[in-house]
Amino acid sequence: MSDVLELVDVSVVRDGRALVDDVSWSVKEGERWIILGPNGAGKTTLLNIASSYLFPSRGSARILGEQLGGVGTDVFDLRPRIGMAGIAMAEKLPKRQTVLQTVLTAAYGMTATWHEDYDAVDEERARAFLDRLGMTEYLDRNFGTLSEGERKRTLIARAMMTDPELLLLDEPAAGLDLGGREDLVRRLGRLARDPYAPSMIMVTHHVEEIAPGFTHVLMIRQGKVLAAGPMETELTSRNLSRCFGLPLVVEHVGDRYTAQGLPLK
């Protein structure tokens, strides 16, 4: 398999403070990440260099074979290549459009509709996303008007549209009550365990938003990783204690996870 993204020693440095620090990492062709730690640990700062839209300050980055930064590398190339679903997405794109149109825009890579004229494959697409994520009945509802389960489920189709090679979900299940949290957590799981996906890599707090199909495991704690693996190696009660700072108990029931805090003597 090859890799969709490889890190080497990478180092974010802001105001003279690492973001993250000396990151080697790699994510090969199909597989199915979550970046977990506190916040403030760098999670976000690993997906948009993921993303492209963000550099290191040392290292190198490659993603889909294209070197980042390097000589004759198109970043405006590359990030239809990236589907991205998240909070900077989702205050970018108009309250007033409507679910259907708010993922057809991405076939253009645009984020509002102008004159452009859609072909009716782009339509079947972004009916066929939208379908697959339980939005049939929204399609003319105006964005600003979804609950946030909605939102984000409708992000996620947008992100698809492109077809991407790598999928990037940022905190997919923030904001959502309990009902909504599993609900999206049974589509994604849907979504990883379906072997024409592309490789993804989600970010979150919290294991219980870990949906079945997802194959690996990254660590981070101020910026360095602190374990990363195969889910069933790596996703222990001594990593998840370190990385949040707490002694902490993991469970795997079924095929989800659970994690509490040891009670205080």
Ligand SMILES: Nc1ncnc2c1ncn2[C@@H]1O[C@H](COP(=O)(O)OP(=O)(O)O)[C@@H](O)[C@H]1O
Contents of the next structure:
Amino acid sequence: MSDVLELVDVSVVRDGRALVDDVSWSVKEGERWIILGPNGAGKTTLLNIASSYLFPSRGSARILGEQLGGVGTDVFDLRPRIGMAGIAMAEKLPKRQTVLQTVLTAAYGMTATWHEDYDAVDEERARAFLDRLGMTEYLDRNFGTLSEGERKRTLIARAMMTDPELLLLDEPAAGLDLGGREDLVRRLGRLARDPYAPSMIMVTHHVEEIAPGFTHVLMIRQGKVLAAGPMETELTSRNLSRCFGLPLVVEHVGDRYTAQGLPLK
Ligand SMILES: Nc1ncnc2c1ncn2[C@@H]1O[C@H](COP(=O)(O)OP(=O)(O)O)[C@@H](O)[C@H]1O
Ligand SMILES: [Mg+2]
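Could you drop in the structure for the form predicted together with this ligand? We only have the form predicted alone so far.
Every chain and every other molecule in the complex is listed next, the one we just looked at coming first.
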């Protein structure tokens, strides 16, 4: 199986501090990874590398077979092959564009509409992705008027639009209420188990948000990798406790996970 992402000894240094510190990590085709770690651990920084928007200060990053910063690698060819849904993207999108337009513009690699004659095929695809994410009733609503959950689902549909080989989700369930979270986890689970869906990397700090179908976990703390590998072997109480810096117990209940701190003595 080919590598979707291969980081070797990657560091990102800002103001003399390593935000990502000597990370080696590889993601193979078809794998679905969760990145877990406390606030400020470097999760978003790692995703920014994986999306080819940030170049490492040191080390080597290969994305979809292309060497980042390498001779012959054009990030403008690479970027459409990667779907990214995160807060940074939401902020770039015009609030007064409809949901359908918001998703459609992704097909053309831009954030705003500038013409109306989109391909009928593209519109069909946009509608289909929005439907899969339960957004059919909101096609004509302005993006700026959506609830947090509706916005998150629109962004995921948007990220799917270019038919990416790699899908990156940065805290997709953050800010959702319980119903919204469970709905999203269910939809992400369906996507994660779809053999035709792209390779996926999802950032979260809650094990409750791990949808069934995710196969691997990377845990980071202060920019360093603490654990990386199959979910069954790596998502343990011991690893999670080290990752978050306090005693935690992880439980596998059905096909979901929960974690809680040990009571104080
Ligand atoms: N451009 C930057 N310059 C300096 N520090 C940054 C920059 N971007 C992020 N940081 C810092 O790097 C650390 C990791 O950030 P981030 O990757 O966003 O963490 P996470 O997503 O895990 O919460 C944080 O301490 C953050 O304040
Ligand atoms: Mg972050």
